[in-house]
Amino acid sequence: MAGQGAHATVAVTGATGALGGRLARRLAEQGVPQLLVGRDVDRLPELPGTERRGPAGYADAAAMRAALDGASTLVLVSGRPTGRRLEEHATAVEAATEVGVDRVLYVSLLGAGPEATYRNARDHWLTEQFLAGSGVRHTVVRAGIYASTPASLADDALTVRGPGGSGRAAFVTHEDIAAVMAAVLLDDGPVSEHDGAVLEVTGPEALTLSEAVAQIAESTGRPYRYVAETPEEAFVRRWRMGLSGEQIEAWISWYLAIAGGGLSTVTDVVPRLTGSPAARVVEADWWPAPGRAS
């Protein structure tokens, strides 16, 4: 592992968000030179050894080439689903390779696959396939469900409603995902054991939504609670909220993926790569405001 001396320049996308921002801070602490790339340059953090680049969206090849010029590694943190996520990601990766980037770290989702229950996981699988056929060095980090997600789904009364059934998921904190990503990026020699790897990053235990929300309540000292719905009830409620069909499918399929047990795997990736145990939900360092996710 390249823990000392000069590091290659890393371009970090999503640095205005919870995951990319944490990764950028970790890399800055390790003295890794970074290009922080975003659509809104003013929102990008100012950190030692970093340069803010943009505005650049994934779909804008020219802007991405300008923003990524000088980097040797690209961290591709997916943005919101637009219906053209594969095309946008492919454009960003091709722009990167055109200016000399030779390594990509892609943040995918646990359970990504062509027949995944969760709509967004199918999108991510498509990008994984593109990377596998691109010839560029790459590592895929399949993140488990964020520990913060149930809190973002709560209503003003701090109630989380959905058809999650009694299924379990190994909720993981943003901090642990960022720590794994930093460990991979710090292994920045011409060859890495992580080249071509798919790393499934999870928390230390598989919880039902009721159990996860109870830990959020304990951590925040606020009365969060989970109320189970049927898929039909979930559809009607979200339709009445004015959500689009695409949004409804995305969120109901998220709950159904948990209900089906496909996200319950617990891995050792966090302790193996970071040397520290994975954090429990109750130990998360940040909670979003209720209603942040539709």
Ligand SMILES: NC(=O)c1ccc[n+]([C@@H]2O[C@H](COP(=O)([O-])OP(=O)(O)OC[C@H]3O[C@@H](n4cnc5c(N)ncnc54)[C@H](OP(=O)(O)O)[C@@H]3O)[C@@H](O)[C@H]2O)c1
The other form holds:
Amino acid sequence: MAGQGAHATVAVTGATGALGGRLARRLAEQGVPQLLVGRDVDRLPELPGTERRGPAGYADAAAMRAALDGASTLVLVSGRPTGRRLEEHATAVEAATEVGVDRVLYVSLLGAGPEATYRNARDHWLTEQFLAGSGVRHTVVRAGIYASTPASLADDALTVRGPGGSGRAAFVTHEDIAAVMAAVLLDDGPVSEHDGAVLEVTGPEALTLSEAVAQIAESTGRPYRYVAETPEEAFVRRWRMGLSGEQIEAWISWYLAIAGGGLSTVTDVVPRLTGSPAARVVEADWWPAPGRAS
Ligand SMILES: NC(=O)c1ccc[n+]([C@@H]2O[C@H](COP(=O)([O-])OP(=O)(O)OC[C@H]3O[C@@H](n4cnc5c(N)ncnc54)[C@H](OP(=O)(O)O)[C@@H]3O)[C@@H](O)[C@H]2O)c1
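For comparison with the form predicted alone, provide the form predicted in complex with this ligand.
Next comes the full complex, and the chain you just saw is listed first.
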């Protein structure tokens, strides 16, 4: 119904977070009616044309049904890796379709696949497979590696240390991913060219971690730097930090996925869908505090 002044009601999950919050603000600016769904209603943003719904976590089918009632479209921002992320996502999608949602936009991860190097990319692929088999109209947005992530991996001395070697990745800003999602959602007629699509959202250039971290240093004016280590060195250091095996594997495999080069392809999705060039890392609008990822 785009262009007729009326939009389908979009339920945005993850709206307390960095990506969902940016999407909600963009849709509000476009006059799209929204249900903002969260686990803590008080932390949801207050925006024009929105209703705050919850508390509702993905695993709670009844709470999700109540929160999503009245929506036509569900934006499912992937939850944190819990070991049961597929089940949580499936519960949320099933709750949505039970109350009449007929379109889903899922935020997946670049490189999602059954044999992905990055541990967290493997269960994103499981959710993608669930959606493909569900029969619901859907679009998968595979977000590239966040431009902000190296900043959150830095230690207190602003050093990013890990086995990323000199591999490259096309780091992308949250703002550009939100802009792509908004473009997909604003194409809200009965059919859309994005139905069934898998959109790989990347930044404009493939950078080594050294180059990406140098751009963070330039943007923040602070002396961030990258130091490559071997997987063995990374394991020992993280084990001594008291991390679990699962956390260590996720952390190390994130770097190894970059080292392997499989995340370095630059796509045209941002310019094609938003009409603007993708932002460089140095242009990102925010930086998480060092150590946040741990
Ligand atoms: N592409 C990348 O490089 C990259 C990097 C890191 C993470 N990610 C993925 O992208 C997602 C969004 O990124 P972000 O930067 O916006 O993260 P974020 O700021 O941590 O926000 C995550 C959002 O998801 C919500 N959430 C998490 N688990 C949930 C659950 N089980 N049920 C209901 N809501 C849940 C959180 O709600 P609460 O406020 O209640 O916790 C929060 O609103 C992350 O959750 C993660 O899956 C991607």
